[in-house]
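The chain below stands alone and is given in structure tokens; this is the form predicted on its own.
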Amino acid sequence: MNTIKIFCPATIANLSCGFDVLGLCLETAGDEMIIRKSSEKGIRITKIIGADLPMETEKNVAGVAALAMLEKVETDFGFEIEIYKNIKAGSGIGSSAASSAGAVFGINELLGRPFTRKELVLFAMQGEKLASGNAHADNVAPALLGGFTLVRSTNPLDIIKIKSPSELYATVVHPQIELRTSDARSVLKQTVSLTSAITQWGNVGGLIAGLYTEDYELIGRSLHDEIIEPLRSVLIPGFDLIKQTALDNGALGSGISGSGPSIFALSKGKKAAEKIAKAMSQIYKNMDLPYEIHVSKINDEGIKVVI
């Protein structure tokens, strides 16, 4: 195989209580990439459609992730990468992660899979480091592994995949403003109170238990962010109203997707997710603010080869 086309899914990170450690993979939203072998060694970005991003390998998250991978494997050829962006940069649903994870996944396939999907996470994290200044795994892990992922540790890397409850759906609304991850991180405090920390890790444990037992009510009760959301929500237009509207229309829980400005809601069943999407949309219509809306089942496979 000399060429591969892949679907690189969008992701929701943090999931309210799980800052930098929890994420999930979406089924319907994502980018596409075409990666091919080249007689010239190294990595080249040959085409980017849908976004104004750097073509220089060392300035592009896909290029940086791919270079990190090639440091660990010997080849007598190189790779060319085409990126078709459907996830807007700064949207909060893993735009940089899709590119970073997609690049290493595709190259790994063309090399005959010398690395496992979990091993690819380390390389993809280097793309995230370029994008945000922090090599976090809560988007690239679910993009590569699918389902929900818990990043127990990054040093050494220890990731647990959790299969999604069968009826769980996500609704994501993206107001058309860009909120850079680095800017969203700048408002965070470096210390938290013991009371807040206890509440937060109780919710993380509750959410994990709810996912394993398919206890939708427990999932909903656990989707509460005591630490990050109060600081970041002021950066997102209409956040409090959107969140309350989602809950009023049957959401199990709602919060900031990644670093924002997208807002997610989880629900039981597609019908509920679509009702929530309609209600969320109406808020931004009333505010005369352009937006995108996604309704998606949880993607338990992760990045997929497109036939």
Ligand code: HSE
Given for the second form:
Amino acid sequence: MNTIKIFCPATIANLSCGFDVLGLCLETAGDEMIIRKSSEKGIRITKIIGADLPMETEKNVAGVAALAMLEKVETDFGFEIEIYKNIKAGSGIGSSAASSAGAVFGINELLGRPFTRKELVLFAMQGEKLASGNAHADNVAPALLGGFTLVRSTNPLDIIKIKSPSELYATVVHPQIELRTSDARSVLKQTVSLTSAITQWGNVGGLIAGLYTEDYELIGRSLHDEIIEPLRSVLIPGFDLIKQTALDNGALGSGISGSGPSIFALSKGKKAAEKIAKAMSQIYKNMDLPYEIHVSKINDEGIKVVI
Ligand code: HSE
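Having seen the form predicted on its own, could you now give me the structure of the form predicted in complex with L-homoserine (HSE)?
Following is the full complex, with the preceding chain placed first.
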């Protein structure tokens, strides 16, 4: 195999209580990439459609992730990467993660899979470091592994994949403003009170237990964030109203998707997710703010090869 075309899914990181450790993979939103072997050694980005991103390998998240991988495996050929972006940069649904994870996944396939999907997370994290200044894994892990992922530790890497409850759906609305992850991280405090930490780790445990036992009510009760959301939500137009509207329309829970500005809601069943999408859309219509909306089942597979 000399060429591969792949679908690189969008992801929702944090999931309210799990800043930098929890994430899920979406099915209906994502980029595509074509990666081919070339006789010239090294990595070249040969095409980017749909976004204004750097073509230089060392300045592109896909390029940097791929270079990190090639440091660990000997090849006497190189790779060309074409990126077809649908996920907007600064949207909060893992745009840089889709490119970073896609590059290493595609190259790994062309090399005959010397690395497991879990091992690829470490390389993809280098792309995240370039994008936000911080090598967080809570978008690249669900992009590569699918389902829900818990990043118990990044050093050493310890990632647990959790299969999604079968009826769980996500609704994600993206108000069309760009919020850079680095900016959304700069508003955070470096210390938290013990009281807040207790509430937060109670909720993380509750969410994980809810996912394993398919207890939708417990999942909903655990989707709270009293550490990050109060600091970041002020950067997102209409956040409080959108969240309340999602809850009023049957969402199990709702919060900031990744570092924002997208807002997510989880619900039981597609009908509920669509009802929430309609209600969220109406809020931004009333505010005259352009938006994109996605309703998606949880993607249990992660990145996949497109035939
Ligand atoms: N955990 C990261 C953050 C995710 O919230 O900054 C960025 O998508």
